[in-house]
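Consider the single chain below, provided in structure tokens and representing the form predicted on its own.
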Amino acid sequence: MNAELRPIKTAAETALSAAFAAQKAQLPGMASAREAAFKRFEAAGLPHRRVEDWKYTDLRALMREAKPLAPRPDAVALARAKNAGAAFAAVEGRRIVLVDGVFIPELSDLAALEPGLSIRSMALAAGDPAIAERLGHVVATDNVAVALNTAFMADGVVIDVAERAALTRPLHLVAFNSGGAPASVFTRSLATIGKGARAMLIESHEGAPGNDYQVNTALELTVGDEAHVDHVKITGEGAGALHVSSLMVAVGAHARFNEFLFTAGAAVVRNQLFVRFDGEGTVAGIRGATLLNGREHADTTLVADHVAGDCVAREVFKSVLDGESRGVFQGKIIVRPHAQKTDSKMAAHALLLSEEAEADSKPELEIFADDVQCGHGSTAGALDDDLLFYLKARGIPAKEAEALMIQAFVGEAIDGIEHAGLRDTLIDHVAAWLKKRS
């Protein structure tokens, strides 16, 4: 007689199972999709170091408990969120505000929407068959974090930009965590940019400093043929936060797609990107900058899947690591058999400012075509002593010389952002981080 082997559940996994059983009837729509996703999570459990994609970010160990689902924000939470995203005022974007995972129209800028632009709540749209048909199908993945998000997703936004529409203002999705009590937030958003349209979408995530909360957020983005789309995500959560983000992007033919990740905050961050090139002749730039201190941990995991040929993609990620922080980059370029003439290059560079900081890098290529130009590279090291001496020899104090070199290192990635106001704002964020460090 063979005994049935059952994996031992952690306290967090047990709490998530209890929360789903108690809350699933109250969650908006998509009941069958939720059930299927949660079964996927229950079968796999929280990802751990024996799962290759999570080797450097053992979520089972890092997430020792699951916080209760965040309640609907009250008047106090809304008052705290009134000035959320104010640091990006120079961008002059159209604010779309989520507080504790709930879309708040009264704090959002929804007046006089440009022709062809539609913005609505995911919770209210969940019963729409057209939404159900798209949700979870932009880029299919069996990722456990995405499955957990699908099971618990409560609200988010649905953004539609019609064909040939050109938005004059960036859309600024502000996700604010009020920090009233330890809680977990699950948001899911869906954005569809039509053929030939032009749009910029900025996500900023922020929360009360020092509070212990958990965020699992996901965005599905469809970029139509000949469209031009910029997506920028800024993670500046509170110091005690655990933040897991998933971006699933399907890019059409002859499009331009630019992605930028900026991370400077939270105890643990996992940014995972699944980008699929469905059409020929597309040009993409995927970049990122990460600033870590103390015992912060940030993981950027990218899968760039070239299904169609003749696409050009450049991926560049810069990390600055101080204290006992740990930066992780995992990047995979996949070139399918019919994706001939693909030109894709990926680089990850880490700057270590202390003996205790750690950088882990794992670039990969999977190429099934024979007429391609693909490559990857990775570096990790300290500040250049010769350059530092050169600056100090010209009368620049040591700390200021270090700051100039760090700004130049990170600025190479930030300079790829087309919007001047946002570019300047992020440079200011780097300067503020450096000032706090000194």
Partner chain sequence: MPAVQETVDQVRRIDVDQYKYGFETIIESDKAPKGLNDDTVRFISAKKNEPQWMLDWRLDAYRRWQTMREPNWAKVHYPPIDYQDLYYYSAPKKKDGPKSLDEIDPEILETYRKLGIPLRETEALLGIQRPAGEAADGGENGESGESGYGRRVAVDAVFDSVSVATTFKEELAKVGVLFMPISEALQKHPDLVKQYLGTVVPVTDNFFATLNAAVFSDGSFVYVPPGVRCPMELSTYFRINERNTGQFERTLIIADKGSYVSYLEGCTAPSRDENQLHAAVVELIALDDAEIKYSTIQNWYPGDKNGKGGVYNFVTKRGDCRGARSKISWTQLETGSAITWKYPSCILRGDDSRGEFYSIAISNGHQQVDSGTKMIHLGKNTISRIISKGISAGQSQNTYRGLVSAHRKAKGARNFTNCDSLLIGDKCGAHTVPYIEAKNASAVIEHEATTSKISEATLFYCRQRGLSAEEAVALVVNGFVKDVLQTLPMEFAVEAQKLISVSLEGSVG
Given for the second form:
Amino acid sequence: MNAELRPIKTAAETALSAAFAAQKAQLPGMASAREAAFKRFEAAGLPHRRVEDWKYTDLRALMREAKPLAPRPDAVALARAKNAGAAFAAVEGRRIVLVDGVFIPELSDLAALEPGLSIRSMALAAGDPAIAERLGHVVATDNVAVALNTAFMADGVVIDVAERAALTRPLHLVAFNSGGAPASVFTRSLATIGKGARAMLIESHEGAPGNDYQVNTALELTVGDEAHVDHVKITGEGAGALHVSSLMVAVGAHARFNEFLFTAGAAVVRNQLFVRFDGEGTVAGIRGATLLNGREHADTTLVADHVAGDCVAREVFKSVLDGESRGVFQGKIIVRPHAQKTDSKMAAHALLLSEEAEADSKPELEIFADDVQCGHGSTAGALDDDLLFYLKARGIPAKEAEALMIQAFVGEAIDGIEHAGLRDTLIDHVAAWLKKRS
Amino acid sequence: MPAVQETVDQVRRIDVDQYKYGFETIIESDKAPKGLNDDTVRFISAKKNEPQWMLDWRLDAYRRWQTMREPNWAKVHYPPIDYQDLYYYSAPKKKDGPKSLDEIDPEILETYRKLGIPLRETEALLGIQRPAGEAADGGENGESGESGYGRRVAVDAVFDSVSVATTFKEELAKVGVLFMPISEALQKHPDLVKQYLGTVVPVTDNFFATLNAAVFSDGSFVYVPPGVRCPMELSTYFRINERNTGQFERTLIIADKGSYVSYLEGCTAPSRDENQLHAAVVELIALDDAEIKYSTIQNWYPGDKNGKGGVYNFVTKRGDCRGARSKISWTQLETGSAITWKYPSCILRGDDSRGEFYSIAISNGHQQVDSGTKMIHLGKNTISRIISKGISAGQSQNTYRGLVSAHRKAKGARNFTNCDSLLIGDKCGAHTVPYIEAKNASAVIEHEATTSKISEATLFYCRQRGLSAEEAVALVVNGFVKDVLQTLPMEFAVEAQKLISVSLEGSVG
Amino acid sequence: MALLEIKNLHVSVDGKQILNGLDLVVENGQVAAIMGPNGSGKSTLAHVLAGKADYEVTQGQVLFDGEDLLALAPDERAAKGVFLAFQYPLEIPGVATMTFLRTALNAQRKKRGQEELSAPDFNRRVFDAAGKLGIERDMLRRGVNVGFSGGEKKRNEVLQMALLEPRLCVLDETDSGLDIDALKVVSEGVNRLRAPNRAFVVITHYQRLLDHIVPDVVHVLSRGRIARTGGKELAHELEAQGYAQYQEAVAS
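Could the form predicted in complex with the partner chain be shown next, to go alongside the form predicted on its own?
Entire complex below, previous chain first.
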């Protein structure tokens, strides 16, 4: 009944093994790290519900097959990508475009980089020993999804922001799926924000509804001491997509770090977030909003690891679940011995709009220091009938009243985003989702 | 509340290694040979003179157990248990079952006399010898027993593997309440046992429950007939005395339609260096409109200050609110055992049924606690409530683990959960692992958890008013757990309060 | 012999020197006001007298009734009769005020070798003292200071003072956060406790409290020592002129 022997490989596992054997020689750099990571995957297999961290997202069942690795985008693919990221025009960010997992400088806005900012292709940088040394070490993990990413990563970007540099525009990483033959994409990026620097990094993942693809994306982010960094990830993949994302963040002392995960779209989403607080005096806000419909499945798994004390962290996650969708939130706050004066609070709220939707939540505390203030709250329920009635009694039609309440519910998390343009864009996204729903 | 003062005195009197209940009773006992195999199971079954179906049930469990592995997901660590190095059956030697107290080994009575305070079972045991008239008085107006003081408690005392005495049997029989050792129930009411045994905790539920099914030696059986409000508290007293003895008791409580019963379980074990295994199974069944209140005070030997010895407490407790509007309420005060692994749960099957879990879990020294509850909402408009207070001191680790699940058909299900942890000192850990599963939109689930310490400022405030450091901690902790203490039957609340401060002894300074 | 005698007291907190050779004598029956600008060391003095951890006495001594006060644990000082009315009284959830009062009173009595009070005797004393302070019985059943307003918390402090019958009462900014009505109730409560065998050290930033609790002597604390001593009129002078001169006087 417990961890039994590994059963026979699934079709997806077999396909991944074959793909690795056939194509590892063509993958850029990091040969030994890839081998080691693939061994880790082969030993564990695709994570399934008996693996505690994947209890509610059984990847072995959800990922019936592994698509072939995506080919380099051709002219048709690139033409389709011309307007990628246009939905975020109001953000006025510096576009960095990846098409089918490949960094495309011609589509990216690399002119007049601010002093101290460098942007490189991961495919080219992976051969650089200095990069190889950093990769996989920002927040080391034996997570199988990350191991798969390490084994197969084809491209991505390496972003460096020098000490004290202040970027005037957000960096906007657009990961675009061009919709060719069914394919899988593995991207890996590395962003290092120096001491006292200021940067905002937006990632948006998009693809057309009919596209058949799988994404495994990973970002390692280092937030230097006294730096102020915002990272916002928008998962707006096409309806057929399977999207697995891992974000590893190491935060220095006296820093400010804001994270936001916006998820609407894709058949299956797993957003993993490993944040480690390495220095004292840091203030962090980690938030997210998930909107699901149909048979969509989205999982947000967060580990906030307080190694150093005296940090303040606030985590707020909201999910709105309609149709037969399933929303999963797993959040763990760890306070290591000596991380005294940690103030970390987590809230996860799910709104169920249909009888068939399901919300699973597992907020954990693991506390090894006594002088801390930690807590979590989690709720699940439907819209408040009394409030709905009140709005209707004031003449607001039912659907509008509902929409209003849903917007307010999600808004509580979105309000944590400092960038006004992005905030407005995401509020528009919510409005669009609601419109599509009705 | 004078108990606070008593608490405070208690702290002062008792040294950390002076586990109050750690005396050993030297009596002759009748043991099964060490180790576990088909023959051990047959031996136990034969000793109990069990019907064939019961033996078959046990052997089936034993066969299944051999294919299972010990669970390892809890946040507890211990060296591997050698299941062949244990005695699975130990009974105080006797000729026949006791018919009166006179037949019980005086050493055992002396043991209970010494244990007297926490459960007053000495008084209760003596109750057998009270004139019948006195007992009858209480029987006629059971309601008046609510006044608290002088309220009588019927006790079934389990010593190592067997029940040694059950009190107030006749009085209970008058209202039709069956309260007896489960071994006796198997003889006298085999159909009732057969109908309900293993229906809440199936034979193959988990490693320890399956082991229990194979080798359980005794435990209590309660049946409350329709419409009967049990006139007194029922209580079982468990004590592990023999060296290297596993205690595997099995409790089965059935509250038939519209009935009510309050049941209290208390446990102790002498201090020993070896770890003693305790793997009990408790099954509760509440039919329509019935209510069962189950309280536990667990103070098995926690090991010495170096973490040596102590009881491994791996227990499966589950209640089935089988009927509409039924109610099951668990209250537990966990202060003992080296390792505690238990999740008293409720299956809320009947519509409008209700489950409650109130827990205080205190760990000190090197204790490890992984405890909590499961509330499985299956019926419509089912309600559950969880209040958990964890206190970690010394070098202990204290985990709350809980599941609240509202199934598709559990329309209108509601849960409220509050789990608070308090840390005393910087070498211990407090963890919270809740699982929350909402599978229908009309369910409302609310969960909140906090972790904090007793602030230096609060302690200073108390000390400025004249309290010593330990008195101050005891006072603040008693305040912290107040919500749960209030759910214990009155006469046990005071004892519970004492136990709390004793358990925290040595946690400050 | 003076009730309280502080000689050349030097105290630092986190390595920062707060009290710099403070000398102070408080006689039995005396009400001594300690006034001074923010950061002059007023609250430090209160906390050192009560024995709060993290206050390091680097030099000097404090004699209470001729005995070395600094050698005693906080609860021992309390049993000897030192009472601190906190500027910010703490909340203790789940512990009824009644329980707290009884536990404290009996702990002190025991340390002094006295009998514990019987329940009726104790109740009578509490209800009597509470009545005078306008404290409802319902409040006594609630957790200590939990959900109390600022005024209720301060009244609760005075109730404890009345019940524990200390010999030295140190009032740390008792007027902070009180409106005029609450200030009156609290002051009257304190005034009722004035007695020949009981002294008060009233620490305050403002003169207004001293209109209600009229001091026998006023000390001005500045830069960690007593800069000036005078009668009650000194308080009015400070109110009119502010503390500027004391900040400069020591600085120069």
